[in-house]
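Take a look at this one chain, the form predicted alone, written out in structure tokens.
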Amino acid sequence: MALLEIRNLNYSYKDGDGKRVIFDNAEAEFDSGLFYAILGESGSGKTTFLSVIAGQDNRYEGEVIFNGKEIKSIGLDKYRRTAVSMIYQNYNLINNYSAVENIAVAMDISENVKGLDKGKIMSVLEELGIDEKKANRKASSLSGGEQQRVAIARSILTDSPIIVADEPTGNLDSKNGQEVIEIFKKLAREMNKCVIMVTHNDKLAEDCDFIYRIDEQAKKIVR
């Protein structure tokens, strides 16, 4: 059994008069130790599809199972504290709020964590490059790439099996962008976790495990 599976995603809006599709009996599955991506045009439903997984959605028919549970019978509040965390193109910091503390805030809220190490949070943020005077600026002082990086330590630090990551290099130049790439790589390989990725670009998509497209007029998810 699959980490995370989708068995029959429809989703569907109202459109003026009519409905829009953009799920038609749709499936995919995510293991843990794996890195994946979603390939697909602007307004495919890449947006979508991250939302119903990151159980930000529950606007949808079909199954989206965690660990063998359909996700709105765990409870989605519960799902997004204890088994998926959110990267997201724009980091998605508190501004005001250091790096350490924008960390801290998450952990906090987080069902995973037993009690705040800020130990631990200096020791993953050197790890990812941010050192110590960087670590008690504010968010807003640091530049696109190490805002990344505290974003990344903070779903690392949140200890979520899944991390999805919405087109988490569109704000960076090339050589910052692999790097997270790299960071993620090493994430799926070295601890375990189930990492998606939803990209734009073919290339960056390469260097994952899995690639899955969006079949836009099929409005299926295709391997």
The other form holds:
Amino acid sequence: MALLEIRNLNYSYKDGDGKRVIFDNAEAEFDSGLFYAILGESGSGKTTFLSVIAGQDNRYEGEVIFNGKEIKSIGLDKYRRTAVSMIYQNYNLINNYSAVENIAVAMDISENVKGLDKGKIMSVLEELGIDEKKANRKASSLSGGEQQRVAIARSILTDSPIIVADEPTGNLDSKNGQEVIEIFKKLAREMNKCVIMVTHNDKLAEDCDFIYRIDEQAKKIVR
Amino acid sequence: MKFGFIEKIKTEYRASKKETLLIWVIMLAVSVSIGLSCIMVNSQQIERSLMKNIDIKLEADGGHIFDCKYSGDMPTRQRLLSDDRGKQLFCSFYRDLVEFSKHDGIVDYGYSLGTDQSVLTRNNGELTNTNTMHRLLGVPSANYQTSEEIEIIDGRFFTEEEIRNNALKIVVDEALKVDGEKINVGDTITVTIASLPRYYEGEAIIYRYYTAEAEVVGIYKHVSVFDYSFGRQDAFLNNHCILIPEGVMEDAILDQELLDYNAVFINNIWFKLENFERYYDCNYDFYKMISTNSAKVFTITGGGRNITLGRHEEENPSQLKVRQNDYGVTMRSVDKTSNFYFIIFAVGTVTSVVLMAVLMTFILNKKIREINIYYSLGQDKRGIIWRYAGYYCAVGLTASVIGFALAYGLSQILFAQLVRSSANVQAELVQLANIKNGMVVNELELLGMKGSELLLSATLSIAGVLIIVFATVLISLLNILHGNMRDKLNGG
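Can you give me the structure for the form predicted in complex with its partner chain, which would complement the form predicted alone we have just seen?
Entire complex below, previous chain first.
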């Protein structure tokens, strides 16, 4: 049984007088310890797919099964707290909070973490190249690459088995972007996370274990 | 490392100091407005404080403390008589009405207070329904009809001339009946002041020591009034009252009491007169009589305990000072001013509440991105609401506690200002003072509030701010969180 299964996914929305179908009985599977890429052109439904598997959108039909349970039956709020962690193109940190505070907030919300260990937070941040001084500064004062690392540290420390990244290197230079990809690989292979990255960049996808492509015509996800 | 409620508040405060301080200042303004409204609306406190001030003035003059007791929504005042310097009598009237409680029924085992009776006859025959408590109330001024307690529904009230001349006119309650029949304007009623039964050797004797025929000139309807402490209740005049010019009452009572007891009993206090023989059988004005005869007067304790016929036990005698006063006018002007203040504070409250709600809504709408981040991290909608509600309520709590303290301080200043600006009060204090003018105002006591009243005002004020804050946060966030969050997660 896969960690995350998508079965008969149907997603559509009203578009003027008509209806626009994004997915028509799409299916996919994701496992721990693997690094996946979801490729597709702009507007193909990549972000929609991510929103569905990240538990942020419930306007779908079909099943999204995590560890054998449909996520709607788990409760989307709980699913987001315990199972999945999102990394965004524009980092999604609370600007006026420091790196440590951003992570502390996420750990406080997560049900996977009991108590906050500042030492552990600093240790993970150090590993990702954020020293103590930067860790205590406002997130908005960090560079793009540093902010993305803080977002990754947040995902690591909330201990979610699934990490979903939406164009994580979109706002980064190639050096930083490559470093982020390396971190994702490490997360998958060394920390046994299931890392799912959405990108339109074929080159970045080459580093992944598996690539899913969204077939806009067939409204399906093809491996 | 803990990330409890306090830590969250500190973190949020560090992140949004400027906005928080701005909101805090406006919450402070709301709290001060609500606090002042709660404090100043209670005119009883103002009245009590004013009266206490006057008490103190009297005490400072070396006289007995002027004992002013509240009875339901209306204080009963005492009469003080002149000292040997021949000063004017002091009568204090609440809303220009003085009550004479004619106490009788002195028995050798003691008696209870508060019963007075008048026996009414109508043209021929006697009314026997003496089981009801009728009160004859002496009215010193035609101004009483402007009070809130009666409404003339037929005929008219007394004229000033009638009162001055002790005319035998009466105004009665619409519900009063004689022999089962309603009383009409123009009727002549025989008014008798009588005693409760007095027992001599086992035999009950009723004294009727004042009888006169009086013309009914008006019928009134009694009203209920709202009392801050007791809620809606009958105004002082209930449906057993007969109003009569004050001078008529005084003559009637004085003669008999002087005859019987060597003293007069007024409003629960016996006043003993030395050289009472001078006043015996006096038919002229009580005030003049006392003031021109340099009486030395002592009080005997009120309550009528252990007083037997013909003999008085003196307890706590003390010298008294007297002066004249129209307290009702004073209180009306104070009431007007405090009502004016209340309107100002109420308007201030509404304005600052609206401002606070608008500002908070604006601030929360700016936090949509932050709210979305919490949502994506797995915080449910309820958790998001409590996160912000908790923060702003904590801010509101500090603002409201400090705000109420400020309101209390301001109310003291306003009270002093109110007294200073009231010429009537000033005149009264100056008359009373007999001291250095100008020192009077400085010796004013603060606006006194009972502990329970202060606690209630504080609770209302703080709770009001917190409820408004919570409601604003709730409404704003429900609006933001409405609908599918995914649409609002604009790439985060």
